[in-house]
Every structure is written in C-alpha cells, then in structure tokens.
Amino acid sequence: MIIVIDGPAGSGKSSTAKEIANRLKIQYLDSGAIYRAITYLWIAADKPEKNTFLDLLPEVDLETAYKRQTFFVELNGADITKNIRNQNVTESVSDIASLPEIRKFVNGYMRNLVLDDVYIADGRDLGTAVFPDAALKIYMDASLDERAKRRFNELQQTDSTAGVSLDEVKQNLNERDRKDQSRAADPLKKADDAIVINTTGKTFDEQVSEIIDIIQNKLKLKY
C-alpha cells in the first residue's frame, strides 16, 4: 500500500512524510532524492548532452534505503546522500526531472520499490502520474515566502558552504515552481481526489498530526 504526498518544493513534504513514517512505523520513499541522484550523476559526468546522458542510465546502480530516520542514496556504490542536497544539484534538478525519459526511469524504479510493505512517499506527481491508485493522496502547499525560509534553513544545516542568500533561494523556488507546473511530462498539479493541506503558519507538529489523523480515519493505520 502506498500513501503519497505531493506539492511544490519547500512545502514540507519530505520532513512531514519522514515523521509520519517514523510514528506509524511504515517505509518512507523520497522521490525527490532519486531525481537529485540522477541530477548529481549528470553533473558528475560533466553535464553531457541529453542523448549521451540517457545512454548512461541502463548501467546505473541505484540503491536507496530509509534507515535511522535518513533516506540514504547510493549511486554506483558511492554514498551520495549529502551530495545531492548541494545547491548546484538544486539548481539543475528541475531541468533533468522534466525529461520524459528520466521520469520513466525514476517512475519504474519507484513502482518496483513499493511492491511490498506499506510506504509513504513525497514528490511532485506521485498521485497523478506515478501512483494514480494510491490508497491516500495528500497535496501539501505553503506560501512562497514560507517555503523559501524552510529551504534556506535546510541548506544552512546541510550545506553551510553554499553561500546562497534567502532571496536567491526564493528565486530558485519560484523558477522551480514555473518549470514543474509547465513541463510537458507529468506537470505538478493536485490530483482530483487529493486532500489539500496548506501548511502556511502551521507548526511542524500541527501538520504532521493533521495528516496522521487523516491516515488513521481513512486507512485505520495506528501508531
């Protein structure tokens, strides 16, 4: 069974989904981390042309696991969990994720991953394109200002050498929103049957508790 949380960058999807997984003792899948891993691979390969890069994908050894409250990512045997959160990856991930062939590769990986067990996953198009038959769909949103503050704080904690300003993070998020919503392949949008949760002005515990209540009421999952 899969529960999905979609929404724009910085809306709190990942941290919320991880906390829910911890409290309900279910598996967590970070779809954004997988796209970041592919973007990291593209950068590490010196940003090759599209067709050249796509030829690399069949040989990619991608391993993911949620352990110790962290979504670990290994690419070709190397742990890149921290590397994929760097600003250079953030600036390019929407462009790479917009390629239909990349989305097909990542979607196939995720569908195979969740064949067994109960998962909660967060992303952009999980409820509309990847898991249209998900047991429960949540769409999280927040104001651009609040999302920028969250992402800026995250960068400060995970990449202190990034040297980016809050305004630059806000501009990046605004551009990512535009690209995510306008891409031809699986654009960001709310699924018709998704429950909308606006987290602007809410504490982290408030948004987590609200979604857990929905899960318990709809699916009868307990702590």
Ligand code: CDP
The other form holds:
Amino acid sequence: MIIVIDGPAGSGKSSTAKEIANRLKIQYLDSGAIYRAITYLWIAADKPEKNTFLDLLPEVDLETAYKRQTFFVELNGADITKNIRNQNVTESVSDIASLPEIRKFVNGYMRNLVLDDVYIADGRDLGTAVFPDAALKIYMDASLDERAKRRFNELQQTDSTAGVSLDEVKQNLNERDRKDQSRAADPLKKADDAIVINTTGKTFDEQVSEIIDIIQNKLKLKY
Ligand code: CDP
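So that was the form predicted alone. Now I'd like the form predicted together with cytidine-5'-diphosphate, please.
Once more the chain from above appears, this time first in line as the rest of the complex follows.
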C-alpha cells in the first residue's frame, strides 16, 4: 500500500513524510533522492551527452533504505546520501529529471520497491503518473517566501552548502518549480483526487497531525 505526497520544492513534503513514517511505523520513500542520485552519477561521469549517459543506466546499482530519520542512497556500492544534497546536484536535477528515459528508470525502481510493505512517498508526479492508484494522495504547498526560508534554514545546518544565500535558495526553488511544472514528461501537478494541504503559517506539528488525521480517517492503519 502506498500513500503519496506531491508538491513543489521546499513545501515540507519530505520532513512531514518522514515524521509520519516514524509515527505510523511505515516505510518512507524519497523519490527526489533517486533523481538526485542519477544526477550525481551524471556529474561524476563528467556530464556526458544524453545518449552516452542513458547507456550507463542498465549498469546502475541503486540501493535505498530509510533508517534513523535519513533516506540512505547507495550508488554502485558508494554511500552518496550526503553528496546528493550538494548545490551542483540541486542545480542540475530538474534538467536530468525532465528526460523521459530517466523517469522510466526511476519509476520502475520505485514501483518495485513498494510492492511488499506500507509506504509513504514524496515527489512531484507520484499521484498522477507513478502511483495513480495510491491509497491516499496529498498535495502540499506553501508560499515561495516561506518555502525559501525553510530550505535556507535547513541548509544552514549542513556544511556542504555553506555560502548559499537566501536569495539564491529562493531563485533555485522558483526555477526548479518552473521546470518541474512545465516539462512534457509527467510534470508537477495536483492529482484530481489529491487533498491539498497549504502549510503557510502552520507549525510542523500542526501539518503532521492534520495529515495523520486524514490518513487514519481513511485507512485506519494499525501501529
Ligand atoms: O527536496 P526538494 O523539494 O528540494 O526536491 P527533491 O524532492 O529532492 O527533488 C529534486 C528534483 O527531482 C525536483 O526538483 C524534480 O526536478 C525532481 N523530481 C521529479 O521530477 N519527480 C519526482 N517524483 C521527484 C523529484
């Protein structure tokens, strides 16, 4: 069974989904982390042309696991959990994620992963394209200013991105939203049957409780 949360960058999807996974004792899947891992591979391979890059995909060995509040990602045996949050990955990820062949690869990985357990997953197109039959669909949103502030504060706590200003964070979110919403292949879009949660002005605890209530009303998970 899968519950999905879609929405724009920095809307609080992943921190909310992780907290819900902990409280309801279910699994968590971070679809953006997988696009970031593929983007990391592209950068590590010296940014090859599209067809050369796509030829590498069949060789990709991707392992993911959610433990200790962290979605771990291993690529070809190397732990790249931290590297995928670096600014160079963040700047290129929406371009790599716009390639239909890459989306097909990531979707196949995710559909296979969730077969045997209860998952909550966050992304852009999970409710529309990847899991149209999800048990429950949430669409989280917040104003660009609020999302930029939250992401900036988050980045301040990691050393890998030191030096990025609030304005740069805001520009990056805005640019990624634009690319994610306008791409031809599975753009960011609210599914018709998704429940919208606008988190502007809400505390983290309020948004988590609101979504848990919705989940429990509809799915009555035992935990
Ligand atoms: O955490 P943040 O909102 O910054 O982004 P993310 O969830 O790590 O996703 C990074 C990028 O991957 C997004 O900006 C999208 O371009 C892409 N992505 C996607 O195309 N489809 C998804 N289901 C998830 C992410």
